[in-house]
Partner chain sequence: MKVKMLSRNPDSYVRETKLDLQRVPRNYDPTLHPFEVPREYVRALNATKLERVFAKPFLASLDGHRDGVSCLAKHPKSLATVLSGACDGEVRIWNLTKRKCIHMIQAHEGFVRGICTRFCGTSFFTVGDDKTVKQWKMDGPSFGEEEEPLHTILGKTVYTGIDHHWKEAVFATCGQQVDIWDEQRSSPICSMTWGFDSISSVKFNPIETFLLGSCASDRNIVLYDMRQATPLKKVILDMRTNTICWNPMEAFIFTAANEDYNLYTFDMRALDTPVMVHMDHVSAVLDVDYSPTGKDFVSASFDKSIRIFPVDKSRSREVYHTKRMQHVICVKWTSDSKYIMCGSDEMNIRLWKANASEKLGVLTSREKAATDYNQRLKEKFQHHPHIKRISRHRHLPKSIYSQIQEQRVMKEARRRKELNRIKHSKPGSVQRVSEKKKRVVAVVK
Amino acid sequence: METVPKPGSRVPPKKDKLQGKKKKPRRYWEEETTPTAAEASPGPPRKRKRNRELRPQKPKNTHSTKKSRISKKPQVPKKPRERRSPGPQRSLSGAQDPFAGPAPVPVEVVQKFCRIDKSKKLPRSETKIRSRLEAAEAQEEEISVKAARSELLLAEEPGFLEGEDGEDTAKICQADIVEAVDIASAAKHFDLNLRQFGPYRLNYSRTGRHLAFGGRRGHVASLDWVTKKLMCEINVMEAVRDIRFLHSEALLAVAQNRWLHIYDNQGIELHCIRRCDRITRLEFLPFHFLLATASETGFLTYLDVSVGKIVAALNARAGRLDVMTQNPYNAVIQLGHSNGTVSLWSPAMKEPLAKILCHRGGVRAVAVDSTGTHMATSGLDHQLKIFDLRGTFQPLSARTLPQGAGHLAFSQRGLLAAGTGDVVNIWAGQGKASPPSLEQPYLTHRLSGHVHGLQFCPFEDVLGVGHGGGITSMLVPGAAEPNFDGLESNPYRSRKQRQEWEVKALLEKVPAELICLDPRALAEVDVISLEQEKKERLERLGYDPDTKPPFQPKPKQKGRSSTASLVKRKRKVMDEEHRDKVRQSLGQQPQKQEKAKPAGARPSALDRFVR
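Go ahead and give me the chain we just looked at alone, the form predicted on its own.
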């Protein structure tokens, strides 16, 4: 209903509320068209206020009969908020980050963690398989960059013993080292006087926390050598030739005079494997759960401790086997023989993978570093040699020792320890994955008896020596890896963590058939075996089932299946296949190098036909 204005007034007639058009709500991404005072007010307006704003406002000179409830103060319209363009992030102080984005990673550090050989080109395969290979390469590159970036978080660094100007570090005694280090490190040097049951063989657990040793006269013991807490101590009343921890410190394998026995951490006998008799040396493969045994009869036996079955029993045909070690890189067992050769064995092969002629006399000791790159051997000819295991098997360096080394051991950082009589000599190199230098010994220590066993403690700068007088723990600065992986080998894990790790390790167990010289070759295709299998199948069936059958057009209706139409369709398909073959042949041909034209030569009209 319209109201009649007073005469003389310029106020337009009021409209009904229903006739007012409602304004469409503005989204946050839309720009404001008319920045009025009502639209610039923050927050959603009330319904009553919105209806009031839709009415036309009276001018100031209008006289109203009713009293206005609105204050007479002038309303200053608020300015609309301006949207800021997304720029560089600034801190509270207003300073801009000068190094925006992720920190760059050196290429050399990334190459250290990269496991893909980019020199080999991807094979010509289907699009789906090729896309999977490219995705795997991209994922490997991303993982290597992450590993290189997280290397900055490894705060611990390995250290070495450095003498003064002109001082020989080999003349520094263990007592001097103990006085110079802190109390916790000095407690790691100790001597166990056990002359009654010696000589001793020893073994450290994978975490480096527990030590097991066994004497020739039947004494077997296991202890936490850091806290000096004795776990078990028994006398088996039989000669102990070797001793090894299994996948955890809760199980212990002892090679006694006649059979192989398995004990727990309380000294209780759990198993007696009579098929493994007259054992001289033991080696445990942690990722395969295999216990390798070498016997006097010349047999190499693999025992799967997860199921309790013998996987393989190989006859080396080389007489008594008393020199054995494993390659931590590929889990290949290496045996030393009396004819001066070292043979490499896998449970999947009945013959050795390779044979290396190392010495003119019999081999006395063999050791392989943690990277699987170098092998150290000593023989009856008093020679100590370092070999390269990366396919060449050639000696890198050699040294003649006065008495010859009877025992060898590599540390995690590449230090080499050799036991010659009652003296232990240690040689150091340039670092991890580099061969040790045999020119000058790094450390020398004399014992109270002849050396019978050597092993470096994982993640500790300690060398355990078993000899005729007992056990000696030596301090060797720079021998161990300072940073450990808590998910793989955690020295501080609890009992519950050990149980969970054991379940995970069993689920990720590697089959024994995958042990080979080059583990990277497992992802490649055996082309020779594939062609031989295809040839045998062709001879057995009489035809090749992989060949593509000839094209047969489908019949059509309404007279389109005439003889001429079928022949035309067949010819069209044959021509298309011929074009594909021509394209492939042209793609495989080497591209011709264009001849360099002399400078200033004018273009010719025939250049358009040159490919």
Given for the second form:
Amino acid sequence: METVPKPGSRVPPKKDKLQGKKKKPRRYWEEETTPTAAEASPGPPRKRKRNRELRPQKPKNTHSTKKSRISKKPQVPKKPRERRSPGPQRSLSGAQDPFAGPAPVPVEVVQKFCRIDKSKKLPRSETKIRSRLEAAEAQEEEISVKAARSELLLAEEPGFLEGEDGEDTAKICQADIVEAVDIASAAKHFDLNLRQFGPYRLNYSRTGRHLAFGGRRGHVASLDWVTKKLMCEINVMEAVRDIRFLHSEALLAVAQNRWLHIYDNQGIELHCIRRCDRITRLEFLPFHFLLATASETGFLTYLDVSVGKIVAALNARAGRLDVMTQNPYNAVIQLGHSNGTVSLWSPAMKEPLAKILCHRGGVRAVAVDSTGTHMATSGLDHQLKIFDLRGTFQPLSARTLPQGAGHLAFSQRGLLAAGTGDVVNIWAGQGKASPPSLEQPYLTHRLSGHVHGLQFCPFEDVLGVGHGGGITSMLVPGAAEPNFDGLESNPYRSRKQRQEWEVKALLEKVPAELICLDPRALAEVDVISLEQEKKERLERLGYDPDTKPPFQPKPKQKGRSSTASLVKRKRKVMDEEHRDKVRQSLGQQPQKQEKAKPAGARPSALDRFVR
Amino acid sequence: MKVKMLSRNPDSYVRETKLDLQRVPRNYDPTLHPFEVPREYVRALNATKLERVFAKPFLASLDGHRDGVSCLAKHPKSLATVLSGACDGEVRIWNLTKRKCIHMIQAHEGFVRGICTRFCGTSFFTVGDDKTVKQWKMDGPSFGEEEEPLHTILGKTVYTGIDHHWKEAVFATCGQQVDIWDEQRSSPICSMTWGFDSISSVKFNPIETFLLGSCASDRNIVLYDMRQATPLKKVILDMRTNTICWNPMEAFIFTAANEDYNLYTFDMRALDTPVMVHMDHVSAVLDVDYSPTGKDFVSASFDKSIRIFPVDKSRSREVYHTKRMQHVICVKWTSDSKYIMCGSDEMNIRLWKANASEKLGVLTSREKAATDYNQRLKEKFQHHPHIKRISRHRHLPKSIYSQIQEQRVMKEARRRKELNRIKHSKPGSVQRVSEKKKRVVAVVK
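Form predicted on its own already given; the form predicted in complex with the partner chain follows:
Expanding to the full complex; the earlier chain stays at the top.
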């Protein structure tokens, strides 16, 4: 395991000097203990030898000691004790710290927290700016190391499921898992037999504590599924197309046959939004407080639920929209179309940000994982494909399913669930950021009806499936992020905490126009407008204020400032600049030549004609 | 089969009793905190807006003088004590915490031209139009005593300014010449002149304490070395300089308040180009004083406003004005760098916060953390146009606003003319002179 150097180690000399200068006031016990301890340290000799190798120059104060407190002998000046020295330190008891210095941090973990791209070189700029950039970079590194070190404090471990040698985990049925796990976890597996009101859509709240489901024949209910406490149960006497919690569990958006309705947690209808009609799919963007709706009429409408205004109504021009998902990384809405394309939308643009041709037939389902790197799509051509969403939009892997998946969902730790007919398949990848491998399913489960809705519960190893026969809560070990952040979404939050969180969240509501493919773009330097500004300034002033003035030699004394010597100095600087230019242009040329020549080819006589 | 499900014990996430603090487990994984940059941006925007909401810099007005306030002085030892001299010869000593005048002396006949405290804080000196230099006790007379100066020096000419040495019992006055006095003697140790003109102010350098700077009405700034008893060098500007102030952290930097509406920060070692030209005032700048941190300074102007400039910026970061404040004659930045005082024509001394939106009083640690965080965010996103616009916006009185517009037009016309002149003359014959160099006429050694 590689380790990262201490963040301070980049600029050590200055610091060391400072520390060396600062003399710590010597306490009476220090002088007593250190030397005797060195003599009497109980450690094995081998260890001591090693330590001596590490710090060879450390002088050992062997002069005596026990009476020094009383006797007023003049003290022999000693070297100031170095604090935070990298070698092993002697404590009061004389024992040596076998793991001196800061704890090592694995590079991969640091990488996870790193916000800057180290591969990019710093631009050539003024020394002032450059030193500021370097300082910022060092600080950034320090922060990521600190964050990585704080991983140690995480309390929970993720779940897992492993078969015996050669045993296929997909063969393990739910009953076996329920039998094997503890009672609290076993209680998370349940079936709701609701055959009467037909296939169900379901949605978990952001904390993973609440579950809302709506049946095709108008049955809408929401419950605290962990304690199984029913919040409300109503029948809206109309077909329910989709159901979604808004920012908290207190508000519930239901896409009904005609219009969009919003209910509270007691089932009281708060709003009927007639501008959103014939909605098929709902998606809520929690940080923007936007409810995205896709309609049969082909419109994608963004409703700001904090102020109740429609932010944007975009015509997708692709007929009926019934496949929609959001990218949780950048809040871009992805629509699947009947011509096999997936289009990416932001409320700021009238046109899609990108269109990806995914399937030969229509797209049936789309899902994006929590890091925003992978998109899973399934189409009428019975294919299940995984795409890379970082720039290239290329398929990473694909497989054909006998029936084709109608519903897809990603879990927080990157598991992919697909509902095909009345069977749910789950695939797992290597880790959180890696795509799921589609060869072997991780788990399968057969339900009593056809799958109609799928969602992994956040922060619980549970997959909720809405189907023709009701609701099934499946156990999927290793699906969820084990450690939640109490300030973002806390499943155990109290009412007061929820209220406080709600105020904070509303205060930092991200404006809808900031939605774009790269959410970090806001922190980058806006080169385009900078150049535009510079151009305008140049036009306005009539000259470039940033150009270097021509070199003017300084006047010198004692007859050295003759005209000849001034000219000589001027020429020297000019020549140096010219040489620099030539050197730069020479540095660029060989690359061009290398490109032109194919590697390893023998020189041919025809080469002379190559231009 | 080996299986482990995620199973949390609610007891470790919920507080035990109502008296406990709520438990907030943290996980800094970036995937659990999406939209980091946009959310920080929104927070920075909110912080900037709140900063403008809370920007209420005016604290108090000290009234009592019966004529315009002509000079101010800080007490070197006590933060709460301020001295002020008025145009009718009255000197008042104020207590800032009580916001009351604690002592009043009729010091001179005519103007009090200058006031300065001794470095120990026990006495102070005043000069007035009646050609006298007087030393006063800070405490005032005890019961039954008459208010009388400790010493009075009768001079031959009018003194226009005074400053005390920062460490020794020496002070300097200016008038027709710069005089350096020992406190014990009634005649100057030495007097220095360079040309014949009235010198409006003299200032000791707080670090290199034997250095002095003065500015005279023949448009020059002269530097002296007390040990040599001769002037060192002088720089002649386009227009007259009213006062100078040394940077208390960098010995060689000083700022000059000029009649041409600008302030010039000079490096003493290279006087031929000012380090920075600070322009924002729309009328003559009358006084300038540095913050004890040496990072900002405040300037008082005839345009009825005071402005705060960062040392390394040419534009001001703050402008203070009120409806009733007239031409501001003197300004001081208090020694704890938190407040600014200004004395103006209409007989009042006003007390301002140096940082307009700062919350006064003791902050809890959470408040402090929140302000620090917001400050950092504002710094991080300061160049975003929306945030920049909000943070730069200041309300200005109509007179200043219209004068800024007018001067912008004038400046633009001048620039255009210069461009045209360059365009229509032989290439190289007319050189473009930078704004910094334009104002310096000559440096004489």
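Just so we're clear, the structure is a prediction, and the values are computed from it rather than from any experiment. Between two forms, the rigid core is the largest collection of C-alphas that superpose within 1.5 Å. Residue numbers count along the first chain shown, from 1.
Comparing the forms between these two forms on their rigid core, the Cα displacement of Ala184 stays under 2 Å. The two forms, fitted on the rigid core, differ between these two forms by 2 Å or more at the CA of Gln139.
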